[in-house]
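Given next, in structure tokens, is a single chain: the form predicted alone.
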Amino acid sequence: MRRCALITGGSRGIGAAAARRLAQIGYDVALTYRTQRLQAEEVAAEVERLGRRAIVIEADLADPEQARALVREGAEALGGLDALVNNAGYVQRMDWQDISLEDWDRMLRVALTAPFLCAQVAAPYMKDAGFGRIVNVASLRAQTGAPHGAHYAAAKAGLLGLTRSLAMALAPSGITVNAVCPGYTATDINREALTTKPEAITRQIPLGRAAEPDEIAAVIAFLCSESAGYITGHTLNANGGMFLS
């Protein structure tokens, strides 16, 4: 049966290996991004190389009408929403008397505000289809907190909270709604961390090494599948032992 999904944040790392992965299940996919249109074609490329449609869609979800708007336009171009990955987010490393307000608030509409709106707009599109999965990439630091980004942490926190009110609201209509707690990954958002103090990140993670974005990726993949239907407002933690619960 033909599905299809939306991945924010597609154009590289654990988006773009998202999309490859639900590909791979059987999803058509539209991807969205805000400056990486080349990456995001390349995505998109790589997903019809693998038989399933795929469209790009540019989209600042800083703005609350494109993260409205972005949901309306993929699922009226794949004629249909069975799947929405919030995954779209940055990291702003910075002591927390040093936030602005402003860099407070952009954070917040980024990693949590927008996630909101897409599945309000998303979940009609899933309720025809008698179908849903939203799963949600939060962080590690959601749980740990974050003395180098608070403002991170607290919307990738308040995510969480949201995982679980949306799971409580949609499973009457058969949506699932998870979450994803990856730890350090091997994405252009952890490639300075990770080239000047790799020692210093592997000591603290029992498995010994970051992931890989296709690791992250395929626990994305099995939440949106047929298989996690009886999972629901779950938080799966991926990342290598360093937060153990």
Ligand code: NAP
Contents of the next structure:
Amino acid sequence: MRRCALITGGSRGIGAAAARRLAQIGYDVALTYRTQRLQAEEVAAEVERLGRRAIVIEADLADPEQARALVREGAEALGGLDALVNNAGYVQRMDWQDISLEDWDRMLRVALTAPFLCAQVAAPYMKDAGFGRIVNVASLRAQTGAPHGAHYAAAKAGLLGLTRSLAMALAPSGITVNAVCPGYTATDINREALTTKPEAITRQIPLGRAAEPDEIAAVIAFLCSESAGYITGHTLNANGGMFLS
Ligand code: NAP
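Output the structure of the form predicted in complex with the ligand; the preceding block shows the form predicted alone.
Okay, now the whole complex, with that chain kicking things off.
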């Protein structure tokens, strides 16, 4: 059966890897970007080489109207929507006392308000299809806090509450809603830290290394698959064992 997925922030990193993984399990894919159009188009071309349809959509998720519109655009272009992966995000390393109200608001709009609005627009399409998967990409920092990114950690922790709330609300419609909490993953978000002080990071990780984006994408794809139909409201940690020590 043909399925359609929308991935926010599909131009790079975890979102790009998720686009490839979802294509491999039979999803046509709409992927969004904010700045990296060429990279988004390259990911779309890879999806098409895997035999699936792909479209790219430009959107700044800090703008609530763009967040709503991108879901409508993706669903109309693909002819439906079965899965939504709320993945787009960014980090801003700063002491909590230096976070301005503008920094705080933008972070919450991208990392929490946009996933909420995208889910609001996506759910009716999923109800029509009688099948739905929503995966919210949160973070290890939702659980541990972040001394140099309090707004990021707060937004991601909010995303876990949203995940559980929507899981309860949408279960009667057969739509599952889950969260993934990646630990350190080798993407542009933390490329500098992983390059300049790799040991400071890897010594915190029982598995001794950062994740590859595809290892997080595999978890996202599982939660979007038919096989994960009895899992909802769950937070799946993919952090190399960081809660073990
Ligand atoms: P990445 O490689 O920097 O990719 C970020 C993606 O989000 C890009 O596609 C980017 O679009 C998009 N994006 C950023 N700000 C946006 C905005 N305002 N509006 C629309 N799109 C926006 O990062 P990543 O590591 O793959 O991160 C993906 C998700 O995983 C994020 O939610 C992040 O918080 C989470 N995460 C990552 C790690 C990690 O260690 N990497 C750990 C825990 C959680 P452009 O390319 O067009 O700029």
